[in-house]
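Read the single chain below, which is given as structure tokens and is the form predicted on its own.
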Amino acid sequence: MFLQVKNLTKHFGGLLALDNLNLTVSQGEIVGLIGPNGAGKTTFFNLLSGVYQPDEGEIIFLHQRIDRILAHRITALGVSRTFQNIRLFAQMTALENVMVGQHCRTRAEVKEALLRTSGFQKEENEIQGKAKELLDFVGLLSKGNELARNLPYGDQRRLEIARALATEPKLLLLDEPTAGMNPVEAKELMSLIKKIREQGVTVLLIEHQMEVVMNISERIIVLNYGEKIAEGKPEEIQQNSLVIDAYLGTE
């Protein structure tokens, strides 16, 4: 199995933000994950990527338990992810946001950049090329070295998922990708993840906004009070009765 999660529960003191969630993602699927605001669909990114650690329960990726090691250790593995609240270095250039992101897959020591050998200057080359390909690849090249906070917001989404890609993920973690958002730019980020997950790149989403959910996501998983209340094809859990009390409504 690609990703398997077991019995995982998270306490924040009293408040339990998961309650024994069990699911599995398989290799090139793309999942969304819903649920009302409080469900615990960010606290389980948090869990995935490293940020927290579990309670209870296990995560596994490609065989190995993740649930217990650091963050840097999951994104090598291969498990990179973009945030609700954009992240970008807002100092730095386009280019150089995704440069960084390259971070995880360098091989040159401290050493060597400092005396900025050889073998460093042809590997930071190969970086910059690298990065230049993931511009092009999310519509930004022609924008690399404008200041990250210079840029549209709807750019700054593409980039921030331009450097989760830099770090080659195996599977790639998305939170609220069309946030702010208007229909067109959310009608293109649609495109674009169905572009990613073309190249190989799994891809789990939390999304607010139905028509993109149901829309891109091949399965749901619905999420309440840290609880799965429903997981199945988009037109299934748009008639569930449990979501539709909890979430989606009745209109």
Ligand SMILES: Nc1ncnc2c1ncn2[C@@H]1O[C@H](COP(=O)(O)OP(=O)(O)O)[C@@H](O)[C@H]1O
The other form holds:
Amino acid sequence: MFLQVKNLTKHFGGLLALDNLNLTVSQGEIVGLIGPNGAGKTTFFNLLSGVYQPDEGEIIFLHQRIDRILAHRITALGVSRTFQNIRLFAQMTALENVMVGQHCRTRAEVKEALLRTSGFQKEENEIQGKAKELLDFVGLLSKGNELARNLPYGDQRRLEIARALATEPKLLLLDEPTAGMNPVEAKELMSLIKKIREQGVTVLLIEHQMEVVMNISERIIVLNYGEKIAEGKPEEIQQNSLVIDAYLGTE
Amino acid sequence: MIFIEKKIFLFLLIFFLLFLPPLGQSLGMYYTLHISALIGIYLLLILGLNLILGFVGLLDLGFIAFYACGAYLSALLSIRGWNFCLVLPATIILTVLLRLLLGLPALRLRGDYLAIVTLGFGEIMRLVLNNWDGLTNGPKGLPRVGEAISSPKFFFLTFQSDLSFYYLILFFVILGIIVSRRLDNSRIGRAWIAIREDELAAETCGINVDKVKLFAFCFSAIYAATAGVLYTHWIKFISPESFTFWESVLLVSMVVLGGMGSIPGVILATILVIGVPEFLRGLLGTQLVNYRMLFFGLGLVLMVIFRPQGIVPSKRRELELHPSNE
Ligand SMILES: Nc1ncnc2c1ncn2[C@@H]1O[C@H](COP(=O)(O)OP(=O)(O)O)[C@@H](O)[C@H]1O
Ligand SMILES: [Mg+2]
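Let me have the form predicted together with the ligand next, following on from the form predicted on its own.
Following is the full complex, with the preceding chain placed first.
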């Protein structure tokens, strides 16, 4: 199994943010994760990426427990993410942001940097070349030398995706990537996500725009108050009465 | 084109650095060399602090403690007859070890707490130097009567005069600048700046934030130790009053004034803050120069309000944007 989550539970003080979550993801899928605000979606990503440790349960990624491992080790194992509230390196250029993303796939240490060995130059060229490729892939190459903080919102979201891809993930976690985008940008992003999957990356996607998530997900998982209340194909989820209640009902 | 201009500029700069101070000296401005060498010592400190404060973004208010450590260790070794060529590496290693001992617990703390712990460490260092009479001779400083700190010797070269010391310090400053610049534009430097910008995002980019921070913290101590060793061997007398909290604050202010992480910026700030008042001392008389801290404070306040990014804001390197240029 590619990704397996067993009995995952997370409290914040008295609040049960994630309640005994079980799910699996197969390689090459695009899985949508939806649910009302505060349902625990971002918390789930934080546990997957090692930002928080779970109170109970297991996360098994490629036959390995990753729920007690530090975040940078998880990245090295092939899980990468973006953030709901964009977290770029604001004072670095777009290109440098993507170059930083390659940190765990490259090796030059201080000695090589100071002596400017031929190995260092070669690796540095490779890092730059790959960063440009990735910027091109998300459509930002011409803005490579701009500081991340000067980019418009939609560009920042795509830059964050490029940076995440630079870590060479097997599993990519996208937390509301279309938030703040207009419908045209959102549509472009959908085709971008499809292209990412075509390159063999499995995608887990938190998304608020129903049109987007129904369109590109093969499978959808619905959370409400930290619990999984439904799971299935987009058509099934649209018919599911529990889901309709969660979105329209009680609130 | 720009590349050639840069080369010419650099050439002129080095030419001036080599020949201007001795020229000033011979024209009767007696303190020119002394002040230039002093600026050099501060430049080493500032470049070191810039690595940790400017690049990694860690507010270190006790940096001077490691300058003191370098100065005192090298004095103690030199008094015992060690050769400069051994004193320098030995002092650097011991100072970095001390830095490691502080960094291991302190770097777990975030932001303001780290500032307070480093501040406290700086004070502890000063108190120890002041009170451990047996080792440091307390407030009376080192060397004791009858002891001496020897002048650096490299084979047949002996560094004794202000002029030779100026060149020795200049050598280390240029080395320090090259090291800083090369780190800046490398995988390691980028990781440092990424940590400054967003620690959590840096960690999820695969950077071992704790380890990288600790390394940078220790690495910056090499600059402080080198500055201390040079100061001791140049002035040949040290006492705790050269290493007060105020000095640490001055260093931090200079990095802020120059522009966090901007190598040209912090160099310019150092020359302005340390050099200009000293050079003007002769012109304006001691009276006015005594007010320099007032001007400095005023300048700092104005900077933070009107130009918070510093005199020369740090600028990221631009790269060619043709896709795949292998
Ligand atoms: N670091 C935290 N500390 C305290 N409470 C948190 C923290 N992170 C999330 N929560 C709470 O956990 C619940 C789930 O939040 P979150 O996972 O962000 O929801 P979603 O992403 O589905 O909107 C919310 O009630 C939120 O307030
Ligand atoms: Mg969320």
